[in-house]
Structure formats: structure tokens, C-alpha cells
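To begin, one chain is listed below as C-alpha cells, in the form predicted alone.
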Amino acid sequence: MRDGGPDVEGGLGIAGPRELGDVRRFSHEAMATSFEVYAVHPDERYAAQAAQAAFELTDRLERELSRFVPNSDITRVNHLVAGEGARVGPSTMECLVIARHLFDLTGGAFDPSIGTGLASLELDADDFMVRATIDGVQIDLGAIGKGYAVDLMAELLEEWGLQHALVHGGFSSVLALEPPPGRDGWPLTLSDPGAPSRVLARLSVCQTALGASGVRKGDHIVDPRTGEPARGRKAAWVALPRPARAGAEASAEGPRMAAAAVTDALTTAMMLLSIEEIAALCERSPGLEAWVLPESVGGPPGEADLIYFGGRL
């Protein structure tokens, strides 16, 4: 484990990693960020093999989901013109179905097409076909793809028997499974992205996904509904309990609950939705929690600046 304070990026991190004892840590670069697996297992070699299998899964997903990879599923979708269709893999279809569900849930605040027409794509989940009804739809799954990868990585680690684990993709998307023995949860912090040493809240979580979004200098989140950059927010965080595997399958009400994919997408929406819209979304979504850090009017930010939505307090 690395010595020092919280491992933090995007305002979300692990507190006191040096204090986690026998937790093993494995890293891998993918999707323009660093994915990591923290896991407890007596056999380091076996744990390393499990982590490597999870990283190979992430690499495969990147080849399917990235718009920057020639002939990826998303690249082929982005080249469709009206009346054309493309067959995609099961993971790509599932990711698109989740994205469409969250587009509807947030009233378009989360839109991986950035206003070019996500709703115009016809998704045939049974036949894994995407059909375009208009020209020019451009999909970028950057705001949901890392979370989706984290979900699948966690499922694979469990299949390998690594139950006590945490997975993250650049700390903008985190999924905590069972905590290290002797702890009631994985110790996480919410910090001001502009001053990572300034901790705003401390959490202890297990079987929970968390997402983080923030605005840094020269890094803007654009509202797909207006084309204007996000204003009035420094950061947003979302937490959602991970459903039991038996309850995670798709239903008539929506797609399979991939908790990290959902929180990854919702943090972007929380940077754009009004306070009233966030409160209403959390009220009608059992277990959903959100924290918003507004831009400071004056003086240094502190815990009192956080606006919390949900049932934790």
C-alpha cells in the first residue's frame, strides 16, 4: 500500500490506505485512467491473477465501447446514417440500454450523445441491433463506461472468490464489495477537487457504488440540453447500494441495475440538475444519495458547504 494521506482523484478517495494492513493493491491503465483493485486474499499470486483477469475484461470493454477505437461497436454506431443498423456485442447493448434509461430518468441531463439524438436510436436488445432513424448521432460513453467496467470487474472478482475487495476507475467510479476483516466498511472520503487535502465528509461503505464529478480549471461539463457549461457547482458525488445478484437483472421498469454505471452517469447529471430536481430524484429512488459542493461565494470551502440528499443523515 502507498504511504501518506487519502488516495483521491475527482474528490473521492480511500482514507488512510497505509492503515488497511493486508489489503493487496493492483493497478492497470485503461480508458485514459488508472483502474485499481484493492483485495484481501491469503494468496498474493492468486489475487494478482484475479486482478489481471479483471483488467483484461476492462481492456476488452474499451475495445468495444470507445469511440476512439477504429471499428469498435460505438465507432460503427457513430457512422450510421438514417435507416442503417449495426449489430453490437451484449456489453455494448447493455451499456446503451442503461444510458437510455438514465437519459429518461434525468430529463436529458445525462446524455452520452451530447444532444445529437440518443433518443432517436432504436435499441433492439434481443437481437443486439442499433438502428439510426436520423443522421449524425454521436455517442461518447465516457461518462458511464468506466462505471460499467467497474461493475463487471467486481462481478468477475467475486467469481474468483475475492469477496473482500474494492474496485475503482480513476476514483471517479468506485465499487466497494465486502470490507477488509475487522472493518464495518471501506473508509472513503469526499474532498474538494481543488484542494484534495481538504476532506469534506468521511464514509464507511460496503456493497455500495460511488461516483464523483467535478469541474477543474479548463475542464468543463456541458449541459446537453442547452450547450452551456456547468455553472455553480464545484463537485458532485452519488452513492447507490449494490443490489443482490438475484435482484440485479433487467425488469419491465428498467435495465439491469449496474450500480457503478448508474452512479458514474448520475454524477454528471448532478452537476447540471437544479437542487429541487436532485432532491426529487433522490426521493423517488430508494437508496440513492447525493452530495453537491457549490462554488464558494467567498472564503474557503468546508463541510457546511456540502448539500446532502438522501437518508444517511
The other form holds:
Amino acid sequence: MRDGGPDVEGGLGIAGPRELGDVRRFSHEAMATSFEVYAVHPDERYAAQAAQAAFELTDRLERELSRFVPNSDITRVNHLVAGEGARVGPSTMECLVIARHLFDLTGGAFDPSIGTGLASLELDADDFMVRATIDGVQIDLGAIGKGYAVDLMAELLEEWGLQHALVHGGFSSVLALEPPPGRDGWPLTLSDPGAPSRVLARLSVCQTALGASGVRKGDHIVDPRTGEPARGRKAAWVALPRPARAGAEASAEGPRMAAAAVTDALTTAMMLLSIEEIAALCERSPGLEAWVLPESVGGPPGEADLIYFGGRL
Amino acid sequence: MAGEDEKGKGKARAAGGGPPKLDRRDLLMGLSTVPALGLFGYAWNKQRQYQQARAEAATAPPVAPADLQEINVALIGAGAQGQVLTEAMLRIPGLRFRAVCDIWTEYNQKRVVNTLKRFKHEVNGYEDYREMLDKEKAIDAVMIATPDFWHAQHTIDCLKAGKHVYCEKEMSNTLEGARSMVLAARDTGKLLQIGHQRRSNPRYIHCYEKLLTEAKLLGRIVTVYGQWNRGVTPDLGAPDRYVIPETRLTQYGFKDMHQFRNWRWYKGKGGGPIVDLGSHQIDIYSWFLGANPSHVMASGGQLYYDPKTHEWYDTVMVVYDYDTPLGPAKAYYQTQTTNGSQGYFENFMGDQGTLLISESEVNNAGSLYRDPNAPAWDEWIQKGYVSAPQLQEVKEKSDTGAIADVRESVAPDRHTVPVALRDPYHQPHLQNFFDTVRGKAKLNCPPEVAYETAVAVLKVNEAIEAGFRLSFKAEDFKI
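Moving from the form predicted alone, what structure would you give for the form predicted in complex with the partner chain?
So here's everything in the complex, that chain up top.
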């Protein structure tokens, strides 16, 4: 419920909130970041109640998914020794199943266990059991949990009838639903994390998840495949259309197609994968788009060009 | 023994090798960095037993072993609290959900039924609990998480139908209701556990049994204060496509959807924040002090929210007097709903030490401070009852071999409670209930105990209205 202001953070922002006159905005702190709901609805009180219900959902997910909460599902999983198992809630299981899928898809470039052995956890989705086959697997869902929360918040808002909405967690994980009436999409910007005023791309999106990952000057991220710091990337963005079957519950066939969770996880991988690997991944994943900002070599800082992957151009 | 000849041993021992002799510095340096307290005693074993029991429970096959009698359960009230209980119960082996009852059939009932079906519990949904009791003869135990003003009737009818009952706190919104629940449990001989879940929390049990009762670390507790603060939130709403028809709302005692969703704020339905939140912690005051209050004075008001939709006090400040076995004590409690700063905790202050604890370890990990004139706690540290103190200064100067530079201004030693709860908050209390159903335990919060807390807590609203100090008689707490 704050007033508008510069909305660029972590290289992904909403362009020109002042132009979005009828959009209501609600904020909530969770998962060590700020979650926000932008929604168009005639009834302010009703919209606030819907946003509050979405925020309470986020708090619940944090209690289940955070490794910093001493009695969360993930803490229980992180204390398993070989041969032990823990029963987890449906959300935790689904998030782990999606994480495992993306771990396989990216050859371990996305790894919520940071090299401690994600593949050694057995996920029994039928019985909601997580079993450890080795000691010491440490899960941190920080790179996927925010996106997963954003997916579930969006489903809840739709249930409340707030279709014209955008949800984000710390601007690194954004999910645009139907655009404000009269517009063709939610205006988003991609900007240089080292120089936020340098807008690299302007997008107008709806029914799409967008994720961002980036490093500020002097920072680095560790490649879980090698344990070495990764260099050469300043930022990466991933976009994925939301599946038509939006709101579809997870079923026996598999987890819900959680677009924001997937993009959240993939941005981390895109910071590490080679240009060829990213191109190949986008090639075989219909609808997947990616933007990568390489570290500028030589030339003046902040001048490297954005590389785009996907079918848009 | 720790504590003797404290200076200059660290290096010599390290260089000399041989079997290490534990001195105070080792305790300070070593144990504080080994959270498992692997060397000695109670806490480690306790934690280990607890974790093993938990691990065994978790790895138990979905079909209960032959010696584990399967308990058929039903839930009445599938709202926020009913969902919390359901989540915790899904982690307890040997339970079979049979039915879920909620008048919000379109939303909450459907949600919980769907969750349970995903966990392979073939449950039936009901709007009317009487129909459920008529049709579901196999039910052994009923979990009640309905609004407070329904508790007495739901509980009594279930007990009379031959079911064991776990009923959420507050036991009832009236003392007459609470009293009738106690009597019904006695008449029927069925079990009734009230959901003051801290009573089964291993951290709180450790504090009570080991730190306060056995080790007497706080000496005589003279003052207590605690709080549950929450930030401003909008009233609870409902998706407009799932609004309950008015006739059904009226039938079940609600004047409209707003009251159905926000019953806690309405007189005749709930008791306001002092009952919703305060009850949990005031229950701990009496438990830890070993006494019920003798007097109460309170101030409260409708300071912030619309008084038409928030009939109870949004802000409450209370002072209780106690005559404890060790002497008189006073306890302060506040709950307010406009600023969530520092969340919730209870702080027990004795003449020999302080215990600051919260159900939420994220909120407050549980801290103990020893009065500098109190006897040393080394024995209790060695037994693993409390952690070694966390002393930043010592770590920084570790190569000098000294405990601390004498000129330093040193903050008081902070010890922590070395027992962690790894399960959902309500799970141990539910487990205690089901263990008792199986004849393997004793209820941690039988109705007589919860009644005493209801007497102490419901009196606060009375004291606010009266505007002066009210007294309790010993017989007020007895049935």
C-alpha cells in the first residue's frame, strides 16, 4: 500500500507505475524480501483482503520451505541422515519435485543443494515422503521458493476474481496475469544491475512469468557443478508463458506447471550455462525466452549488449 | 569440575595432549561452538531420543504397524486453525481421517477434503456435524477447530456420542460453556484435550521440568512479562464467488459473511486478541509460576479499528497478581494489533536468573541469563540443561588464554535452551492426545487445566469493563 517510486531493483522493474492510475498496490515482507500485488479492482477493501490472503499464503509457505525456520519441512529434510525419511506437506513436495526436474534439465546448473547431493534425496510424491540415501544433503530453496510463492499467490488472486493483476517477490520473480483494462500488457523493464537507470529492454507482458538473476559489481555466484565462482555474466532474465490450464491443481500426473517457480530457478542456471547451452535449452522449450547480459570485456563498464534467446525476434 | 582455576590452562592442555580435563574455558570455547553438546548428558540424549522417535515416525510405513491401533478421526472446523491441525496430523502415523465438517462447504471444507484425498484418506464432507456423528460410526476421535462460541456444544455432543475430543483453545467464550465441557468429559469418561499446544512443546517442558523445577535456575520468579503484538491487517474477507448463503449463516449463528470470517472480534462469538493470543501465554504464566492468579487489573480499548466490526478490544494491557509457592509475584501481559514489533514471547524474571522464551524460535531462540550473584550454572551446562554461555569477547581473545580482559565491559552471559522443536508447533500436543487415546500417555492439557486458564483469561475482559482490580477466589478455578 505504498505510493509509487522508482521500481527498479535487481535488474527487473515495472515501468511507469504512475501511468497505471487504477492499479492498487499492496506490499508485504516475507522470505527476506518484499512481495507485492498490483491489481485492478473497483473495491479497494476487497482487493486488500485478497492481497492479505495471498500474503498469508506466502507466510505459510515460508514456514514450510525456509531452511531458516527450525521446524520447517526443509529443516527436517536437512537434518535427515542416510536411511531416514520425513513426511512433508504438499507444497514442499511439489517445490522439491519442480526443483529436481530443473536440476536435471540444467545439468545441475540449478542446484538447490549446492553440490551436497540433491539426487540422493528420494522424493516419494505419492506418500509425500522425502528419504535421504546419504548424510548431509542441505536444501536451500531460496532460488525457487519465491517464484513458487508467486505462482500460488496468483492462483489465489484469480480465485478471488482478481484477474487483472501482477504479483512479484522482490522483483526477481514476477508473474503478470491479465493486463489492466485498455492495455495490452503489464509494462516491465529489464535494466543493468550495475546501473539501474540503464534500461536494456522494455516488455509488455501478460500471462507470463519473468525472473531475474544478477550480480552487482564485485559479487559473484558459485557454480554448484564445480564449486568455483562463476564469472562472465552480469545478469540473466527468463520469461515463460503461464500454461493455459492456470490454476490447475497438482495431480497424479505431476506437479503444477508453476511458471514463476520455473523461471526463478532457470535464471540462476542462466547465470552459469554457456551461451550454446542456453540457446539449446530455449530451442527445445517452446515459449521459453532468455536474456543474458555478459560482463563487459575491455570497453567502458555497463556497455555490454544484451543477448536474446527465444522465438520473439 | 568446571569453574576452578580458570586461567591459563587452555594452551598447556592442548600442548600436553592426554585425556582432556574439562575446564571452564573449554566449556566456554568448546561447547558453545558444538550445538549438539556431544560430551554430556541430558539435553543431547533428550534431543536425540526425540529426533529418533520423530525419524521412526516419519519412516513408518503408511499402513500402521500391527501393534499401532489405527485411530479414526474427524475434523469439525476446516478454517485456518483446522488446516494447521490437519497439516500436523498428516505427519503422525496411525491416523485415518474419515470426515471433515465445515459450514463453508464451497471453500474451506472442499480444500481440506481435497488435501486429505491427496494423502489417500477417503473422507466425506459434511455441513452439519450432527449428520456426521449419525453417519460416521467408526470415528474414534474428533478434532474441533470451530469458532469459540461453538466449542461447548460441539465438544459435549461428540463426547456424548462416545468420541474422544481434541478441542482448540479458547475452551469456550463463556465460563458456563467451559464448565459444561469439563463435566461432560467426566460424565462420559472420554478424553478431552484442549489445544494449549505449548504444554506439549519439548522446549517448554524442558524449561519447566529441568530449568525451573529441578535446577531452579531462576530462583524465585517475582515478575513476568510477555506480549503478542501484531501489525495492522485488513479484516478477513472471502472470494465473492464462494460467499455462504445468508440462510446457512443465520442457521449457524452468524449475522453475515463478515462476522463469519471475523468472529474473533465479535462479542458472543470470540473474545478478542486477549483470548485468541493471550490465552496461550497466560496459560504458561500459571504453569511456570505454579499458581493461578489472585487478582487482575486491565486496561483495553477499541483504539484503532472500526468499533462496529471490532467489538472486542484491539489493545489490552493486563497485570496479574499471583501467590506462588515461593512468594508473591506480578505478571504483565500485553497484546496489540497495530504494530507487530518483537512478535510474541514470555519473559520470566527470578532473583537468580531470567528466561526469555517464545514458541517461535525464529522470533526468539530462547535465552537464559544468570544473575551475577547466583550460583554458577556449570553443573547444568555439563548436564546439558542449558547451553554454554555465548561470549563474543572470549572468542576474539582466544589466543591469550584468558577468559576476558579485566577492564572490559562484558555483556551478561547469554545461555540458550538446548532443545529444539523440529515438528510443526501443534504436532507434539496432538501426538500426546493420540498417545493417550492408545493408553500410552497422560493428557498434557486436560479440561480442568484449560478451565483454570479460561478463568484467568476471560476475567481480563471483565476487568477492563469494570475499570478496577478484580480478585479471584481459589474455588473460582475448581469444578
